[in-house]
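In the block that follows, a single chain appears as structure tokens, in the form predicted on its own.
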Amino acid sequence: MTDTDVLVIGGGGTGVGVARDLAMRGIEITLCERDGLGGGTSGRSHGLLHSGARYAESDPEGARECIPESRTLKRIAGECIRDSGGYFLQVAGDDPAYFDEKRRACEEVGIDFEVLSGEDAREAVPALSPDVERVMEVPDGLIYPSRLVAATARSAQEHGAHVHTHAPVSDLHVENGHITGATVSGIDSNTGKRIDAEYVVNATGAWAGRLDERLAIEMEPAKGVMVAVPFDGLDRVLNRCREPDDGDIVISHPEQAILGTTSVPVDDPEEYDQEDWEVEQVIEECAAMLPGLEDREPERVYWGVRPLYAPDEAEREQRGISRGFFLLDHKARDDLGGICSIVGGKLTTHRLMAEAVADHVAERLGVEAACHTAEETLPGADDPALLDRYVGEFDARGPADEDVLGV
């Protein structure tokens, strides 16, 4: 007798997305997160809702994933999303050929865009640098990760899932080469509780390789800093139109700008140096798009760690290529049945990642129900106060949108 059909370990965007998708298919779900929801990468991201334009020329397949997922989130996620639109800025000294290449690529993959002169762009956004020569306007936006994760978890609950925060997994149980469940603390008491499951999903992101030594997952986490500064009146997401590099994204919150980011490999996703040079470099580079940023005192500085899959990273020669997601079936990889892992990806495509996992799990369990997560609006989507209440209930408050959430 099992306690649950599927045990999902990890309560970031992908984990709660998997729980929601499977629960909507009528499968009994238990999700366990060692901290509050979104406490890992999701809640510490810059929150860019990608239109796909960032990857259009370097990874058209990745861009094509972002386009419909961005539209879906705008449709179902309400006040978890800000549909701001975005600019790709060619600043004096940037290679104009790169701008032209991105424009052609956006056209080829089907991303709507409009090219503006620097003068026209500054008329719409007066704070832009006088060194901005050309702008490509694209349908980027931004995500409030705390709200999105909490609303997705609430939806999973409403479809029957059991969501447990502050419930770390300490051991996976194996019988005859098959995972049969895990020991989890913090559910009934601080002592460990055994949860038996037909299938287990490892959705722990940058920590995926640390869940159990029997899972051969090579991760290559990379830290990145985000710097929040006071800034009124910016109503676009800004991207520097050059090969992706440090300090080339500005996310527009109502009274702040979130500047990002760096990409520095780290050995440990929890223990790493938080260095002043990263903060200084991000501010300096972003100031080329928005002059005066270097004179503003940061109101919030935080680091996140990307869940990069090492075999994928080993094939890359530049940061400009989109990082896809990978579904790892441990029966095929490690001769360990009853478990899969999902790694890589980005918050914009978390629903698509969850759908891929749910399809895999449903097939293993013999369930024929299809995915409906793109069709149902998230609970509380149009009520910011209710969304923020969900954030509190799931302890999902993170630094990425700290300035936006209600008390």
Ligand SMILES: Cc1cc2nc3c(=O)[nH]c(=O)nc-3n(C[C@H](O)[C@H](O)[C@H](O)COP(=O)(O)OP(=O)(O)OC[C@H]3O[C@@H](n4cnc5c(N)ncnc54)[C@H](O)[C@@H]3O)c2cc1C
The other form holds:
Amino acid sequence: MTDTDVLVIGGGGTGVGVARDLAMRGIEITLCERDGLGGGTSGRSHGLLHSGARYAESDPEGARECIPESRTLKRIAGECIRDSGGYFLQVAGDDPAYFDEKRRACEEVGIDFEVLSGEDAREAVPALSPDVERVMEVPDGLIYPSRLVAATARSAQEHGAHVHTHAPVSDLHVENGHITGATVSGIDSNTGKRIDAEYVVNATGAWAGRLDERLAIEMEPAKGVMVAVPFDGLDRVLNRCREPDDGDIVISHPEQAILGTTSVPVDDPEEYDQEDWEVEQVIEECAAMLPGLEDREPERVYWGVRPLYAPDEAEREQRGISRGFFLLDHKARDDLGGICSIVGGKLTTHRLMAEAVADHVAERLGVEAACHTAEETLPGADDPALLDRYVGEFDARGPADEDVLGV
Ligand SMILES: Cc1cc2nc3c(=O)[nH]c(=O)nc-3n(C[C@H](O)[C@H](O)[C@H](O)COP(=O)(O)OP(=O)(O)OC[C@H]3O[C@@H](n4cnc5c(N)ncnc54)[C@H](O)[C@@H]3O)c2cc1C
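Given the form predicted on its own above, I would also like to look at the protein as it appears in the form predicted together with the ligand.
First the chain shown before, then all remaining chains and molecules of the complex.
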């Protein structure tokens, strides 16, 4: 007799997505997050809801994942996202051939866009630089990660899942080459509670390789900085239309612009240098699109660590690629049954990642129920105050969107 059908370790976008999907299929779920929900990378991401345009020419497959996922989130996630639209900007000195390549690639993968002159774009967004020469308008948007993670967890709870925050998982228990559960702290004020499960999902993101040395997972985490400055009247996501580089995205919140980012490999996702040059470079580069940024004092600076999977990174450049996701079946890889890991990906595609995991787990458990997560609206979706209450309940307030939250 087990305590739960499935133990999900990690309460970022991926873990709560897995919990929601499996709970909706009638499977009993216990999710344990060592921090508040989203306390790892999800609550510290940039918050771009990718239409796929960023990856259209470099990774059409990744772009094709983003297209339906961003549409789904626009449909089900209400005030957890904002359907702002976005601009890809060709600034004086940028290679015009890159713009034309992106335009062709967006056509090929099926992303709706419109090309505007610099003058027309400046009419819509007067703060744009006079050096902006051409613009592609694309259906990008933005995510408020704290709300998205909290609402997804709330949905999982409403479908019967048990969600524990401040509950770090330490030991995995193995019997006869099969995981039978784990030791979790922080539940019922016990220092170490044993939770027995039929199956375990390791959704610990950048920390996936550190959960247990018997799981051979090579992660290659990469840090990135985001800089929030006071700015209103933007109301669009801005992407620089050039080979991806530092400081080429601006996300627009109602009273702030969130500038990002960098990509620097780190040895340890817990401890890494937070360097001034990253902040300075991001402001300088973003100011080429929006000159008014130059003299703004940052109100908030935060770093996040991408959960990159090393074998994938070895084949790709650090940016300009889609962050593909990987479902690792440890029975096949490490001869350890009853557990899988999910690594890589993007917040935009967390629901799709969760669906892949849930299909895998349901099959192992002999459950035939299908995925319905794209059809059901998230609880509180149209009520920002209620969403923010969920954020408070799950201690999910992260730096990515703290300026818009009422908690
Ligand atoms: C700088 C930066 C910018 C980004 N920008 C975007 C963007 O604009 N758009 C986009 O779509 N994506 C973006 N991403 C990517 C996206 O944020 C991540 O891919 C996604 O949030 C990862 O979610 P996750 O749930 O897999 O990992 P996480 O959110 O890190 O969740 C894993 C959780 O596991 C927990 N955990 C670890 N060990 C244990 C343990 N032993 N016991 C219990 N819990 C544990 C951690 O505390 C953590 O909360 C960005 C990432 C970075 C770093």
